[in-house]
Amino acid sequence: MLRRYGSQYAPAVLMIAVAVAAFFAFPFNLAFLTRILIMIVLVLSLDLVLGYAGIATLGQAAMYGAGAYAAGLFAIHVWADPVAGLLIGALAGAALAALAGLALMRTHGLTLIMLTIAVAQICSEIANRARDITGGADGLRGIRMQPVLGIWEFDFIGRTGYWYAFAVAAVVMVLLAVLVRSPFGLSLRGIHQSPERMLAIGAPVYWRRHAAYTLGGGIAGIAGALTAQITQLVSLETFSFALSAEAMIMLILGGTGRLYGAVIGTVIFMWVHHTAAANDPFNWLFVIGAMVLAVVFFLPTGLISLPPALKRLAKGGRHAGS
């Protein structure tokens, strides 16, 4: 009993260890830090909906973009409580989610795809036109939270921000987990499968889509949210393509279906991101894209599936050399 909730366990005790070794090791590149877990959260969202629910999308940004208006344009004008700022941006994604997955979820394939990129352009242009309380082209400035639970001032260094965003990526974390070992995960890996056979048992396909759909867009509306209150600042970048296809490369190289593959695609990608890019500002996207086809090739289920393929690889070669 020790050994399996150990090994339960071990995944989140690892990423808390990781969390504290990296805050010690890199004390001055705390915001990039804090921009890989406001990054896990929106592709945690992502793999809800994509690799558990199987509704292929490339504009999560656009319920990331509403979620980061939303709570900027609440710390101005109504209050700068971070956690209240949390749950508008979360209401925010998950409104503009539920009212487009309404048309959505009736669509598959690339009529899906198009329709979701499309949603999140409209969204930007709306933002874009709306000058006057978005700030158009320029910007959304003038964001000041209160301390974190009335305790934590957010600093110039970045340590406030570094240990909220984990907190907030960890409860998330945490409450997907419990999703997917729900009946209503289950469901939705049923879908994922066979549409099909869980129409025939009886199951609510297009409900339990939409509720998934929703439920990713409250949770990328987290996402932005953090996003607005870190940096004090929301552009009409939230509500980009370039966004939501990194997202999907990002759960694509960790792997889909599986939370953990979203943290890893998510760390590797900016870690090499981040350094590709400061060696070689102009043929860094060789590096990622030869990165993505080496997955693709070798690990198609993802970097996450790595530890089981070696451990094959070794069982293999010890049978061979006997």
Second form
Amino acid sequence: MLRRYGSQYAPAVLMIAVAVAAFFAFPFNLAFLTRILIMIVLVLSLDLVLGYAGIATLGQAAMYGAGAYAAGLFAIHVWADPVAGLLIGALAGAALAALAGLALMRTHGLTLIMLTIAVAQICSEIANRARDITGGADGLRGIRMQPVLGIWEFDFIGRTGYWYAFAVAAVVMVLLAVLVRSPFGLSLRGIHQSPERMLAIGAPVYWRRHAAYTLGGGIAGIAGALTAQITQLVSLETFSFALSAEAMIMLILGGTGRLYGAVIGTVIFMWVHHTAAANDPFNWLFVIGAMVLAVVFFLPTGLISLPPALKRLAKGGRHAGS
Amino acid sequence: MQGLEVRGLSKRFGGLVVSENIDFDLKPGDRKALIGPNGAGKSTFANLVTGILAPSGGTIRFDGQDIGGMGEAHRVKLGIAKTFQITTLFPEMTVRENLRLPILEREGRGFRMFRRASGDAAVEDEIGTLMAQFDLGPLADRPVRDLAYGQQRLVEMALTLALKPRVLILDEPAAGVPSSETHLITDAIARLPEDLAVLVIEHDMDLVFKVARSIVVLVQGRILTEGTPSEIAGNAQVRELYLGGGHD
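Same protein, different condition: the form predicted on its own was shown, now please give the form predicted in complex with the partner chain.
Shown next: the complete complex, the earlier chain at its head.
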């Protein structure tokens, strides 16, 4: 029993330990570490949509940007409470996904991918044109958040921001862990693996996909709200194609359809990006490209499968030796 | 009338007539087989009954209710289910998970988000019963892509039966199964619930004569004749058209 629970919660305990260790080990890089946490939330949202439900999208940034602008505007004009802002961001992301999903979820494959890119581009263009509201290309400025839960002020070094982002990422992680084990989560995997069969067992495949896309949009909206609140700035970049594409690479790197895969992929991508770009600002993409190629060829289920793969290799080696 | 009642059913694809004026009944407890040469319109007929295709004419009634305009999912809920000719399972899932999905859908729980899919004892019991019925118990936790094809066909039948259908259409249940394993399929069909209405569409004549109590012969979209296995075996026209003619 203990062993079973041990293996079940070991990754969660490890993640908390890493977060605490990182906080003390890199006290002057908290802004960067916070960016990793926010990206983890975005990549988790993509994992639900792409990894579990099999909805091919290169436009997850649309909902991220919607959440960021909604939370930013809400803080400036209505109420600067962080948690309320998160809810507004989630609602904005979910609403956009629900609306776009009505059309998007009727399509598949390449058509779907192109349309998801188009939605993000349209959002970006709207934000660009509505300069009076969004600040256009200059970005949305003047976001001043109240203390988290009325207790913790956002500080200059970013300690509050770090723990706030960590808490939100942890809540999202737990929520998704429950979701993917639920009947709903099982049915999403079913739709991913065999949509014809899901129809034949009487499942409303379209609405199931729509629900998954909307939920994923809500979580992406939370990630966007986090970035608006912590960096106190929202730029048009939040809608960018590059962001959607990077999120997808992080997910593939770590392993799709595995929540910890999304976490690992994000951490490794961001860390490699950070160090490789510092050493060689022009060729850092080469390192990422090589890693993605290696993963796709040798570990198609992602880096999350590296430990079991090594274990198998070691076992095989011993067999060969004996 | 109880069961399925088809009258004057037609299906045209443009100028091509694939089903013409078909009358067909299937009552609880029936064990019927639909045979006919390639291109006779057997699968089209099955797809019309399950709602994958929309008919060009005629009526389909189930327990007296007109279901001709209903979609596939709706008819499944009423109790009409079909296995796939080509195995269509959830390949990365275990046998247990493959059977859990249709039960949860049947019970209308597919949108539940905050309970464990495997957390309902009644559902898990039902999965166990189904696996026992098809001798799948020892394979319960293996992903279905790792199973032999004959075993996958059994999962296919178990999955469809998990919907608790009242009409079960088996579309070539032994297609692609090596002859050494076809007895698995015949045994499984023999063990289906007595009151279930079963229609088997099959090329394998041995299997048809083992499981069917009544055989319908379809040729070029039309019903040529219907009778008991011995009547059909003795029918000169059928022998000439189908059985004798070096069928594949």
